[in-house]
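Below sits a lone chain in structure tokens, taken as the form predicted on its own.
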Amino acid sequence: MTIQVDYRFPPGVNAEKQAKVIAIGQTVGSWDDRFSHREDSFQLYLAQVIRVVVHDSGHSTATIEFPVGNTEGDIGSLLTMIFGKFSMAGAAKVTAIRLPDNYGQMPKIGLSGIRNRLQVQDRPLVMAIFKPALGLTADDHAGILRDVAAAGLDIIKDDEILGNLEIAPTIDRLKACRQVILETKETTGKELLYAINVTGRAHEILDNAKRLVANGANALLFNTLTYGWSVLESLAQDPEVNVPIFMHPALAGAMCGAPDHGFNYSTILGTLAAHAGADAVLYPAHYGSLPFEKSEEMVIRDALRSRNVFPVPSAGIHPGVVPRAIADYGNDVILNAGTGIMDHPSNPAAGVIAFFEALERVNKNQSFSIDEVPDSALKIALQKWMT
């Protein structure tokens, strides 16, 4: 089995030469006659340049094939091999990584498991974010959750910035919100997931996650790129962490935003996330508030779904973009809104209702023109975000 990686080089770079540097330097390295008796062994570990293609733009893409046996089957050793030292050698961008199906791990819960836990099979899921992000108490969080839970919300998550802070310690937020979740289920029969942010030093995070799950957490949020791929893998592998893990893309722009350096977003938030055990992955939507290419978004969508991971387009999602989201994703998507729910002019519950009204209008193929939408939570939302 092999791993194939595409590297894009800007005009003026000798892609063939650089590809050979990667193939040798990121695997065996050079050798001389002193090691000629090891030639057969070296060939087993040496990467090969498969092709070099020159594009009309002047950019070139080199494809290199690496032996799987050069890695430990995880994301850390993979990244060290394919782009470790060479990432400091000049302009080059990893645009695609093709891994064997059995590389890394599948999600424990995944798209189908999240649907089963929520008992919702036939529509997109609606997710909210606690806002404001900082400064609320645990009781404040519970009050917000009580409001949106009554409106039928499926999932709520912490803001990624919110850690284990003195004003609202993580365990206190969990206990306060867990009570609301139990009350909602008793009253309505509806399940609701709360993806609580798990943080800490590397040696603490797994214990913190286990403690949260033992105290009733039914989902976790994890900032993989700031805390580490190996930590995500450990969370995903541990049988005591038997809840879905929502991966947040914080720091992705620093790795992916430069035109000729780093990685394509789809490699980090699509391929690697899908092979690291995440159950759902957040990333910007191209019609949202962050600059993002639709082509990248669709590659991420497909990479995640291919391994039963829920795609979660985010950042600037509001009820007015629901038709576009459904056109892009169909039903297998989580619509994740922060201000798009919490800043609804009526109240956050109306923000949730507006999303469900939007989904109903899409299903009925009805217009989203403001003057054709009857007075409703949706119409108020469209007046706020679409005018």
Contents of the next structure:
Number of protein chains: 2
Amino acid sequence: MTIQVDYRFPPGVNAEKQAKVIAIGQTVGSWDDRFSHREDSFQLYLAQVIRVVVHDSGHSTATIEFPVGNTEGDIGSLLTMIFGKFSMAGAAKVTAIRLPDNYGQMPKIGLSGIRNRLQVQDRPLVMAIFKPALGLTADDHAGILRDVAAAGLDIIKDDEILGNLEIAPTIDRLKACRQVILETKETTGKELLYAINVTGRAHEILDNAKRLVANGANALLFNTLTYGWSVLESLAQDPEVNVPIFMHPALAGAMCGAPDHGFNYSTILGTLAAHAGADAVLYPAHYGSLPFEKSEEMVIRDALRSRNVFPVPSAGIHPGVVPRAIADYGNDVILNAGTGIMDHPSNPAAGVIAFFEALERVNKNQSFSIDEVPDSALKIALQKWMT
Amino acid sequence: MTIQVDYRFPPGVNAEKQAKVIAIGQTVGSWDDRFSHREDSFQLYLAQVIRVVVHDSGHSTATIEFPVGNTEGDIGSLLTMIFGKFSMAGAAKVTAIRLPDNYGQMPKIGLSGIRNRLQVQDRPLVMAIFKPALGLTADDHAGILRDVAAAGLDIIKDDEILGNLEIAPTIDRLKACRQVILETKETTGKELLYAINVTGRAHEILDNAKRLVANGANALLFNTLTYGWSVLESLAQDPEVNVPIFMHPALAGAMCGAPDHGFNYSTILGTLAAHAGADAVLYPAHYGSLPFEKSEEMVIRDALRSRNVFPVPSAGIHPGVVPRAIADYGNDVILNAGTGIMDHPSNPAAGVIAFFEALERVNKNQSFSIDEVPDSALKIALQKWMT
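Switch from the form predicted on its own to the form predicted together with another copy of the chain and print that structure.
Whole complex next, starting from this chain.
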């Protein structure tokens, strides 16, 4: 079993040479006569250059095959091997990582489990974000949630920058919002997930996650790239954390935004996230103003779904985007709207309703041309975001 | 108390506009009349644009001041705030982060503590790396260590890609090498630190670190960027982990190598490392072939020393570099040589001796011109690496 990694080099770089540097320098390194008796052992750990392809643009891509046994089957040892020291050696971008199926871990709950918990099988899920991000009290959060919950929302999440702040401590937000979730369930029978942001030093994150779940949290939000892959892996494999973990992509641009350095977004937010145990992954969508390509988004979508991870395209999502999103994703997608719900001209509840109206119009193959949409929350949304 | 961050934008980017996007979008976000009663609260969390400077190159730098209270005093919440979502918004590079002195944590042991443990106060420390990186047994490691320890080495470290592999389990390496360390101490009175690589999922790393220390480990190596800042912070504040933590920079290039994206190396390997509790930090040096500027290296040096963290310039370090390194660093530096010790033409012990001979020649202001160096391990090293 092997790990294949594609490295793309800009024009002018000797890709053949760099490929050998990776295959040797990121594994065994060089050795001399003193260790000739270990030759057989070294050969087991050396990587191989599989191919080097030169593209029309002048870029080259080298594919290197690493023995799985060089790693510990986790993301930390994988990243250290494939792009640890070598990341500092000049322009090179990791454009694909192909892992064995059994590498890392599957989500505990995943796409199918999230659907089961919400008892929604046959449509995209609608997700909102608490806004404003900072400065509200726990009761303010509960008030917002009461509005959108009544409108049938599936999932709400904290803003990723909202940690355990004095004005709205995490446990207080949970308690206040949990009350709303229970009331909603009682009134309407509808389940609603609240992905609450779990933060702190690693030992605190692991403790806090368990404490939150013990106190009724039914989903977690985790900024994997700013706190650490190994923490996501611990959360994902902890049986006490028996709720879906939503991975937020904060910081991904720092390692995926540059043309000739770092990683393709799809390797980090697709492949690695799907092998680290995340149940759902947020990532930039191409619908808004972010410099993000549709083709890359579709690679993420497929990498996640192939391991039962829910794709959550984010940024630029509003009710007017629904037809395009359904065309790209079908039903197995979580439509995550921040301002696209909270800034609906009527109120956030109308933002949620507009999404469901949009989903229904798509189902019925009805037009989204504003003139043809009857007066509704959707029409107001289209007037705001599509004109 | 505030956090100041400098963001550099390439020519053509409207820096004033982006600065406002950061100040608002990475803190409170927008709000409407529904929350006008929280206005005072929002103002507490909003960031401020301090200045925007346009450089001769056409680049601009915006300085943003964030309230410390938006974070939890750790690296995870800091990174999420300053460059979480915004990292995905287009070309921008974080070139400096100015934190309050009491932000994060100081090293438990640090530069002065490492010197005290080694009882070496008045010269640079010499550090070697076990090579080859993979494929040796624990006994092979002990054999290598026996050689270089007898030559007076101060510190040895695992290669960062060597995890807990079957051929040389971490605990076996510790036991085998610890025996050599104890023997050396008995024979010569000399202490030697072995920075052993601690790996795994977060909860395993925290457990393994304690277990290794309980079994006599006297230093740890930790790949902070591939496993997570929050794990380093947990290790650093754990009183049971009462040994120095050497932070390895693996993966740093993925977020610091690009011209207009990510971070300056000095923010990650200098500022953040020094506020996360690392005792010593390895980083690329400008002496070798890595594309790394001296000025950036000197910023790292100063950021680390200002918080009692030992700077460990790495890559391209061999005995011939010693005069330049001392000119740049003086005594408070750890000279970390991989091949620069292990590939000495005579043997690794001669590699260590060559470093000490080089230090002595610098002290005595003696020439490093090969003709003027007497026959010695140093001369052989200079013949290999300086011609």
